[in-house]
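Just one chain follows, in the form predicted on its own, and it is written as structure tokens.
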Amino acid sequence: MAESILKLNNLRKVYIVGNLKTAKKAQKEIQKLHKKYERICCQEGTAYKEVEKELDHAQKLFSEEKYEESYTYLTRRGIKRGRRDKGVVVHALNGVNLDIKSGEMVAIMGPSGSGKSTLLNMLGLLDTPTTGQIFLRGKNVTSIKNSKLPNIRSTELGFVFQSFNLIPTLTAIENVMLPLKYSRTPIMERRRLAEEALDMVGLSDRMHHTPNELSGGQKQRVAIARSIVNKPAIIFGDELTGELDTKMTKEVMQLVVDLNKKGQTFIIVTHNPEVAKLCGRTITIIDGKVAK
């Protein structure tokens, strides 16, 4: 059986908006409380238990919008809302678990303002949740300092974009260079692993070609061998095929599909049910949860 590549746990993003005192003083507790589950919870015995417990009420009654009650449960003292206490909460995750196995290809789906990019956020390291866990290849990543969080995306995480997110100035190969500059790859060895994964995506005879040379399919190859460059763990796609008419989405899902093939973990983001069908799983996301 695959081993787990990249895990949530309860995880939530909680954005308050305006002038709700009583919802931040009680997300502050939440806080508080979740950062010290987060050091207890490997430790041999129970306690963590009794913890995990008190943190899952307090985030049921936050999550029901009764922020004073969360509050004095978790503080033993009162709290009243005051006249100018005004604003919304917005839960753009609310309390989503995964679990991707290495070697998968998952498609997520939901309606617009689902939660879909948050999460995609989360899964990326390229935000942090309000709590709860993420674990790549089982190391706790949300306990870890900001300062490191770059240095585990680029050589963990790939990226493609729906925009291609190319540099018009490069050629396609100096585009597919630039996240081994990052890694501090020394440039003869950048060159090289770039020419390989350029010739991975049938493009070793556009490599010297810009962006405004190549055609969209091209250009989102170009994003692929990008992404793929550095040996990631997991390639996260971003509506990779939103730009494309229906033969170039095909070729650029076959591309995927064949470096599925070869054990690249996918994680795509869309809107298209034919892409999703490519995939072995689809994550359906609803009102921050995941529904299927």
Contents of the next structure:
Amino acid sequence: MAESILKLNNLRKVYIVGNLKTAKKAQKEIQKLHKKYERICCQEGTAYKEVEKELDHAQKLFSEEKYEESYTYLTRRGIKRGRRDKGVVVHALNGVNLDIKSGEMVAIMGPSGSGKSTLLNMLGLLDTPTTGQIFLRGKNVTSIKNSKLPNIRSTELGFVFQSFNLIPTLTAIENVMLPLKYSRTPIMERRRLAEEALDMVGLSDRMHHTPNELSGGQKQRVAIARSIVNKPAIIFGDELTGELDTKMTKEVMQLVVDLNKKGQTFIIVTHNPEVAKLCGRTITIIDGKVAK
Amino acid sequence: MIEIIKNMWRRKMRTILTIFGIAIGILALVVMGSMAEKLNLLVDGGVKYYQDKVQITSGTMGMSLVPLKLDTKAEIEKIDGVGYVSPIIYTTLEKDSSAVSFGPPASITAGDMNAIKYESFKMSLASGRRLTNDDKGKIVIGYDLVKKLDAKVGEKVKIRGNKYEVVGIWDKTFTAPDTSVSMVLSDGQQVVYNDLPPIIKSSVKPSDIVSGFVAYPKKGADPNVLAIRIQKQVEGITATGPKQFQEQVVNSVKMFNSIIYGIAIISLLVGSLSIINTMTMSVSERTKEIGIKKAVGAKTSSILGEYLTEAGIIGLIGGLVGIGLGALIVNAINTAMEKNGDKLFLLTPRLALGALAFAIVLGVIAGIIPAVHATKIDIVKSLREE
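So that was the form predicted on its own. Now I'd like the form predicted in complex with its partner chain, please.
Below is the entire complex, every chain and molecule, led by the chain shown above.
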């Protein structure tokens, strides 16, 4: 049985659009309690269970749009919704639990606006959850300081985006060297590793081309080379074949499958069932929850 | 670094204009500063010259063109603390000196050549020899007058209608002696006498005329105290000690310096606004790239460093261009003025390095706000940008 590489525990992401003060205040109290929970959940004893119960109840009230009750429950103080308190609460992720094993290739599917990309952003530490925990190789990364996150992103995680997201002024090899630059790998080592990565994706003859001199498929292969160059624990793909034609989609996905066979873990958000078919597991997200 | 230069070169025209903005500011600083440097050097020379002696004239301060009588020398010599008194002649090189000059105008100075024993302001010769009191009809000329007078050691030059043999050329001092012709007292007295109106000429002998005196204090005597004492005891003269010179000249030069540096710095600050504008535009154009860099692990400090370096490089290039242009202008004007034995500017390494450092620092400071803005860009939002 492969070890768990990424685990999500009751992950929530709430966006409050507009000036809904009651919801904002209630959410603030929930986050405070969540921090307290994170602090004590690793300690001995059962004190955390009481906090966990309180947190679940406050979140349940919040989910049911009972913001005043949620606030009063946590603070024992009253709060009234004013006439000007107008806005919308969006539950982008609403208690997601997941366990991804090392070497898995997982597809995340779901209709538009279901929370797939939000989930991917949380997993990739590009965004922070409102509450909940993310464990990367058993380590709770939600409690890590923001200043430490870039280091994790440059050494443990890789990203491939739909629109390639290469830096237009840099050549292919310079783009691939970026994560190594930020992880302070020595310059000679950077070049060697980037050349290896580009060779692996079949672009050793395009190293000194800038993105506008490459085809869509080649750009995406450069992006894949950039994502594997730091030998990350997980590579996240956000609609990585979204801008490619059928032939290029096959080429790129073949490359992804080959890398997965070598043990690389992939989590891919996609709308394309053909891409999902190539993945070992498909998780469907609907309304911010994992569909059963 | 290559990436930063590539980024700067993406919008060539904008970058060039920004660099030009800084370059103009630095140019102003270099040109104005060179003027101030020249003035400071003249004043420093004056301070050194005056540091241990008392200058006595009929005017308000320093050298005066109104002559005194030689009899006054004996009065001064009697005063307690006076070690030696040297009569001096000071007049302009040209009879009608109407040309505007920066610093002391081209002049003739004549005096007692024995006073050199008491003089602490030591001057060396570039070529030839010094004058002695017996060198009638001979001169030593200042470094900056060589071209103007087309002078060579051993040859004769014409001054005020008379020919004098050049026996020496002073080394460059960067102060008043550079534009001065030295001659023995009797020759100088004759030059001044020749200028006098006929009515006065009939009542004085050339050997009675002096422009002023230099009083050298006895060992241990304070020249400032001595100046006050001479002023009190001798009528119709002005005695200036080193402290008085400093108070009157140095303070007014400081004020002048503040004004010209102030003007230059204001123009440079205007230039720095163009850096803020350019960097702000760069950040807003590169929002997505900043997001990508953050996504692959760039720290806040890395992003901050990249933008501050870019702003610093703009300042550096602007500074180098400004110093280059400033040096060209300064040299061109100095060359044009050299014919008159005058130099308006002095571009010192201190000024050039200071201007360059200022340009870089200003560039970096101007880059702070846009760079901090870049660090605060939200990764998710920026990656969604088209």
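Superpose the two forms; the largest set of C-alphas matching within 1.5 Å is the rigid core. Residue numbers count along the first chain shown, from 1. Just so it is clear, the model here is predicted, and its values are computed rather than measured.
Chemist: Quick check: Thr171 between the two forms - does its CA shift reach 2 Å or more after fitting the rigid core?
Modeler: True for Thr171: a C-alpha shift of 2 Å or more.
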